[in-house]
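Let's start with one chain on its own, the form predicted alone, as structure tokens.
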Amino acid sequence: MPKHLVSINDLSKASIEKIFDLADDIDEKLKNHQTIDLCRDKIMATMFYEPSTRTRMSFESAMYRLGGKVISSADTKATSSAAKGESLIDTIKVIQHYADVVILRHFNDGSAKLASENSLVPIISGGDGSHEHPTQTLCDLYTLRREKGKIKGLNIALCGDLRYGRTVHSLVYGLAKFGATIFTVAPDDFALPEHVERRLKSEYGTEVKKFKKFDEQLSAKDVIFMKNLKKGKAVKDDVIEENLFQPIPIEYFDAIYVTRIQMERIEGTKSRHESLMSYLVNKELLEKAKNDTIVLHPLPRRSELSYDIDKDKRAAYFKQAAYGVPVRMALIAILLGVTEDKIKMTFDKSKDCILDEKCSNHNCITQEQENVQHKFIKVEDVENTYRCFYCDSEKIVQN
């Protein structure tokens, strides 16, 4: 059976580290202009139903640098038979005979999972709706490892649109795997989805520290938490002093991960976009950060990340984009089995609970595709709550 990557949860920490080790080796060979022909005679198909610059081009560059070939559909929704009403399932069942691996970006949540169920060749998600973007997370984690030397124990601030931004939904799980401390900075309308928080807690034992603004006044308990964190002490309840209130101190963060508002996925964008202006990461804010704090952004950016820090040594977002090539080269090589490196994939299988209920997420792929059996997984320790097998959205089902 082919190995697919549709969620960062498909990969264990050990598997991710194997990908990174191979990426290190590949990156060194690229710098030395060495030929890498691991994928000679292999073909990759890129199917993008949504616009893309970095993901599509870095995947295509990766395959060419591996000695393989690429067939590409950069606007699949408009230029393929999807425009004639062809279903994703039928498209995949055809394309699998034309290529050895398929990179899929789709506007529906859970589309990559559905594609993987109907493909004889590896499916790699290039982002599906507001659901996940696992290979972006590989690039993010790899950047942290390269630029900071480690991931465990880092204090990471995730700010911006955390509700609709698929990169963050994958990243929080990846950070939890590696033992980072996660802070979220977002207004209520853009907070991390509850089902993501719940899964973080139930499967990784991780809870995020949530704030609305960088200048938000901390509670006394939060101040104690961050004081202990800075001193490397175990975080526990301390005696609360009323005079400890203060703004979120930027100097606590080892990395600031900025995301743009996902205007294409929400309504009422103008007013909500204005509410995010306080997340502008600029020179003034960065002056308060540590000298070795790095700023990350999956790009493209809008007004949330100022151009005036591009030349700052702590601005790592263009390195982050560049690392996408060796990381994706390593991933392609491993999934195609052309290297000695082997990884185990972890999928939701035996816990499937088949229900006659439709997914409550209006953008779930099951809402768009006919003849798809709706599958849900019971959420542990939460009564009558089930998680969609495809998009991970939760719903309450009364027995």
Second form
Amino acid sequence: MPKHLVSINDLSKASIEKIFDLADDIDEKLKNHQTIDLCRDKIMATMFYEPSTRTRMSFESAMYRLGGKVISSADTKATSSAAKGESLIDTIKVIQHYADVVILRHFNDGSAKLASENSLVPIISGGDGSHEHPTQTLCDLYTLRREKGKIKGLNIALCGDLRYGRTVHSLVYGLAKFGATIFTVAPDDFALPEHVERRLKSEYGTEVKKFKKFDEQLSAKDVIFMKNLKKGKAVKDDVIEENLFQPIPIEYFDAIYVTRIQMERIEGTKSRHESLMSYLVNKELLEKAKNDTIVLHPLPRRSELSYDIDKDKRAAYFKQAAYGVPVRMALIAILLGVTEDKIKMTFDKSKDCILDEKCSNHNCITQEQENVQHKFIKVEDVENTYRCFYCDSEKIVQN
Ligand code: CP
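Switching forms now, from the form predicted alone to the form predicted together with ligand CP, please provide the structure.
Shown next: the complete complex, the earlier chain at its head.
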């Protein structure tokens, strides 16, 4: 059975750590100009139905640096037979005989999962619609580990477009696996999808702390929560003072993760975009942050991240993009089984799914492709609620 990576939930914390340990070794070797030829006889196909700079090129660089070869389709939608109407399933069934591993970026949520079901070789998601971007999360977590020395116990603010941004939909689970505390800073329109919050709570026992703006006034309860984070004490030990309000304490954050509004995924973006301007991360904001708070961004950026902080030592987003090479080298080598390092993958099993309901997410791959069986997994502890096997959107089904 090939090992696919379509969701960060496919990887345990131990597996992620194994990838990171190998990435550390590889990075050291790259710095010393040592040859790494673990994939000498391997071919990687990159199939990108959506634009990319970092994901595609760092994967390709990674494969070349492993001594392997690459066949690249940088604009698959326009230049492959997809333009003639070929389905994703048919395309994968063909490509699997041309390459040993496929990196897929696709505009539909759940496309990577569907591809993995139809492939004899590993499928690695390079981002599927608004759903997930698991290898970006590996880069994000690895940057935290390298720059902060640990992930457990860090206070991380995720800000911007958390509804449509696929990177945060993977990152929250990754942070939860490692025991970081997650704060979200986003207006209601751009809040984390409910199903993501629910899964965080039910599978990871993690609740996010939500704010609408950086300068939002905290309620008494929030202030106590912050105090407790600082002291590492339980909330119940504190007496909540009535009418106590304070601005959101930016100095509590160990990392600020900024995201771009996903203009390409939403309609009527202009006014909504304006509502996000209060999230601007700039010099003025960083002046209030700690000396060792780092700023992360999956990039590309627009107006939400000011160029005026690029020279600040706390700006870590270009390092984050650079770490993409050793991290992806390690991932490819492990999934192809060319190293001693073995990892266990934890796929959802489709045998417990119900089959006769349509997914309610209009961007789900099951809406797009013919001959795909709709499948759902029962959400534990939530009555009549089922999760799409492909895109993870939830649906209420009356029995
Ligand atoms: N972070 C990221 O996915 O960038 P690209 O879209 O350039 O690949």
